[in-house]
Each structure stands twice: as structure tokens, then as C-alpha cells.
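Okay, so here's just one chain, in C-alpha cells, the form predicted alone.
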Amino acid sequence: MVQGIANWNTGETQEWLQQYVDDWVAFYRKHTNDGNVASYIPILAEADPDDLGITIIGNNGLSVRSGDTEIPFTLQSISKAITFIVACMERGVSYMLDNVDVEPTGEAFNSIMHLEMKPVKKPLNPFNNAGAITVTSTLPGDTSEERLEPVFQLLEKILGYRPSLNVDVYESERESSNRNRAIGYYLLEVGFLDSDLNATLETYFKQCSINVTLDDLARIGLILANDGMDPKNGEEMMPRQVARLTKVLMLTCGMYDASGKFATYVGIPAKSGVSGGILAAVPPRVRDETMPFTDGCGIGVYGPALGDKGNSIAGTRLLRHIATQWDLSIF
């Protein structure tokens, strides 16, 4: 465990910290062999399964980057957290909680079994596909471009630039997403959708296909870690209530049906995507002052080789190691 360093802002300790993370990334890169890239969206199968990278950005200006940090990738299911935030800001938290519940399902992210087997009046959470499509249906606008505009605006406000839509991934998703179309039709039949099905699905496919980098994920995580506030200038990027609710959902539902184990063994609010990305938000904690990032940080991880639950296998293990070594768990 890294100990005995009182000030983590000096150049010397920055070098030591970098060396630790470099060593950990090199070690866990070998674990990419235990997973496989997503293939049900054909273009995602083109990713290099050996890629692994991490970016950590702290409140105090300390940052660490290691591994394959320059590779752009698409948000995929990480977008569910962003669109939920936007929907809460556009429609109100009460309205959103009337449309989607906040309960973990314990089932695969693309399952609708809980809707058919249990007497539910709405999808159980906004981070499985049924709940996410329902959330997307509440975004204002008639076209997918109109509905995505506030999503892009929030990302631009947080990141300082407007991210792009990966058209190739979008078209691959649109052509291969038979299950999501089936989920959409089921939601339409039972009255869960708030607007037109076709526009909702087009918006959903596009939100999943927004390009980001590891720095982007870490930046978003940092804002969430600070309850929606930018620690650099104190500007509110999103309402505190929305940020806190999103973090709770990330902790309980953010890692598909591996969320319970992730919460237990890692203990950080996180949201994953099948492109291999993981967005994590570490709030400020009361810990030994010799630990780094006790005042909070945002973390972005990328590793496209997935485990059987759809999460980056090496990325998840790397996060668990770092959370243990630096006592990042919120518990």
C-alpha cells in the first residue's frame, strides 16, 4: 500500500504515483486475455482486446494517465447515466421517478423478463436497456437531433468541447439492434414510452455512439464526485440532487448484473459500457491523509475485452486493485 507521503502535489510524489499506476496497468493488461470484445454490435468487434488505459483526475489538480489513454471509444451504456441526468434536468426528478424505478434487477442489461414476470408499473431502473429506452423517450423534441441536443450541450459544458457522433458505430448499432427494437415494442405495448418509438430508438442508438476519451470520462466522474459542481471554478454543471441520485444508481445498478459484487469489492459509483469504458466517481472521504485523492476524483477506464457480465474484465480488476490500495471505497 502506498503510504508515508503527506503532500501528493509535489513533482516527486507525482512521479512515484505514476510509477505505481504504470506497474498496475502493465500487470492487469495480461488479464485482457480472460475476456472478449463485444461482437453483437459488429463494429465493436474490431477493437483491440489488449488495450487497457486509465485516467484519474483529482480535485486538487493531481492527475495520472497510464496505458492506452488516447484511444477514442463510444459511450454505449455509459450514456444511460448522461441521458438520465439530462432527463432529470429537463423534466424534473419527480417526473422521471414516476416513469422509471430505482431498483436493481439482478438480470442481464438487455432483459425484459422482470417486466413480464413481475407486476411492475415501470422499468426497474434507468440503467438497464428497458429503463434507458424509457428515459430516452422522455427527452423533449420530435427528432433524434432535437432530443440529443441537450445531451450534447451538457457534455460540451462539462468537457469544454462538443463530442462527435461516431456514425459508423451508430449505423452498426441501428442495423444489429433487434433485441432493443423488441424491447422498444414491448415498452410501447405496455404504455411505458413517453413518445414516438422510432424517434426514441434512433435517439438511443445515437446516444450510445457518442465518441469520448478517458480524459472525458474522468472529467465527468470528477463533476459527479463533487455533486455536480466544477471544483476548478465552483460552477454548477448539474443540480446537486440529480448528481447524488445518479451516483446512487451508479453504485447499485451501474455495472449491469455484476453491480452488487462491484459495490461490495470496489465500492465506487461507476457506470460501464460494452465498448469497454467505465466511468467512476470517487467522492471526498475522511481517510488517512497519506492516501492520494482523499478529496475525491473522477476515473475513466478503457479495456474492450469484456467479462461474462458485459464489463471490462481487466478494467474492473484494475479499479478494484486501485480502490483497495488507495482506500477509495465509500464504505
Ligand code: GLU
Given for the second form:
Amino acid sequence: MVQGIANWNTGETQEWLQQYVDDWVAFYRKHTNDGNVASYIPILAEADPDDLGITIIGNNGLSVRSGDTEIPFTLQSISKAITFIVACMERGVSYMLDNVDVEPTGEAFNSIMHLEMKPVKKPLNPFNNAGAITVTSTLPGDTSEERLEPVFQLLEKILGYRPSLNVDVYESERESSNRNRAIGYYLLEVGFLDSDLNATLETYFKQCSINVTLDDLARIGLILANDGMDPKNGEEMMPRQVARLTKVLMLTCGMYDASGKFATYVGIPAKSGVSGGILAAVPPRVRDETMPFTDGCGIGVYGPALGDKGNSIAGTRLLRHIATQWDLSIF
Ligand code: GLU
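Same protein, different form: I have the form predicted alone, so give me the form predicted together with the ligand.
Next comes the full complex, and the chain you just saw is listed first.
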């Protein structure tokens, strides 16, 4: 599918770039057969496993969209990055770092075991479920609506519209939430939660169920790539310190227990979710000028067929290919 690409400064188009991405999306679409859609949240199993799409938005407005770019999907674990940013903005970075550590676990995202195996004073990082539920417990407010309001406000500021809650996904997750409730009760037992467990879990299920598109992920990635600033108008969307810390966590913990491999072979701060989305932030780099996006870009990838670690299988391979070819790695 060829869609227009344009640079918002010059109006210039680059057809070769579009053709290149189209060709590789077609190639990696076959890799969706190597994965499976998530089914532990029943409604997620309804996604089409063959879907694959990518949106890239560059700092100068150059953008490329290819494949299934119009399908809305829910944030799932990508919401953990957003709520961490909001919690840092609401409660302060030092408060958040007192409540949650910044260490990769090497365990599955929904592991409870790692909390018991070693004596820890706080959950190991904000991007596994234990840490994310803890982060959600720090959001101010009594009800899930009150707690999510600053999350929706930040998204609205970045995206230019207020995303919707997918009530069907929320209810499906809520009804199949035994494991997250178990994690929540464990966190309550050891004193890691900052507020009421039930309101925290309700907020968590809802944050995971916010609808987004690939353009939305690319736009959030672009803001992170620019340390919190919108490159279009210079407006600060989040403090620089918060954006930078979030990128560190994305790089070290953002791709579940495949984060080390992703950092090694792709080398871009990224956060995935079990709906099949990947949010990636590519900061400006000093590189060969002929490479596209040397001045940075945000990337959104969608491919609901997941590999064994819970990341989009074809999406990860597509991202690896493009990052290698265009030298997008931050290292
Ligand atoms: N809502 C999902 C859960 O808590 C998010 C997990 C994910 O995307 O990794 O199980």
C-alpha cells in the first residue's frame, strides 16, 4: 500500500523510502505465522494474526506509513510507560524512584516469583506488572476516573485528541485478572502499594485498555526522542529528566525478558504491549547523512502475533531490519 509521505518543512516526498518500507512490511508479514495472538485476555484473541503495520514520523515531519496502519488497538503494557511519566510529573522523580527500582528482572512481565526470591525493598522496575501496578497506586485520586484524568490529559496534549477507553477490552481484562489480582495482593501484603488495591487495579485495567493507533505511538515516540519536546513547535510535553529516565527504562526493561536482546540487536528505546504494539523513540544521531531519519523519529509498530516473550514477532523483526539498515541504534 503506497501512501503519501511528506516533509512538513519542505513538502518534499521520498517515494523510494515508501517503496522500501512497503517491501519489507510485505516480507515480514509472512513472519506473523511464527507467533500467536495473546489469549489470556480473551478479547485480545480476536485480533487478526496476519496484521502488520508501521508508522514512522521524523523530526522534520518526514513520515512513512505502511501496512495495517488504520487498525486501533489497546495500549496494554505500553501504558506502563505513560503512567510512569504521569506519576513522575505528579509525584516527582525522586518519590517514584523511592517506590520502584530501575533493574531488569529477566523474568516474564507477570512474574510474581522474583518478588519473593530475593529480598527487595520495592518492585524491580515500572514495566513489569508488579512495578506497573505499584506506579499506578501512586497516581493521585480516589477513583479510577480521577487517577486516569492526568493520563488522558497528557495523551490529549501529545496526540491532539483525547483517546477513548475500550470498554470491551477493559471488561475482558477485568474478568480474567486473577494473576494481576494475585500480584496486587502480594504488593499489598509487603507494603509496596501507595493506595487502595481495588482502585489501583481498576485504574491499571483501564490504562491498559486505552485505544490508540500507529500514528499515536509514533507521535509519542517522537516526543520521547526529543527529550519531551514537540519538535514541530518547541513545546514541552513532559520534563526532560522524565523523558530521559523513561527512555532508559524502555531500553533496559521495555521489551519484557527479551530487553537485552532487543537492546543488542535493535538498540532503540522501545516499549511493547501484548496487543502487539511497539512504541519506539529514535533520538537524533551523528551518522551518515544519506541515512533517513538521522535527526530522530518516533516509530509505532503493530503486529498482534506475539513471540514467546510477548513481543510482536513480525513487528520486532521488521524493526530490527529497519534499524540495522538505517543505522538507527543509539549505540
Ligand atoms: N494488561 C496486560 C496485563 O496486565 C498488560 C500486559 C502486557 O501488555 O504486557 O496482563
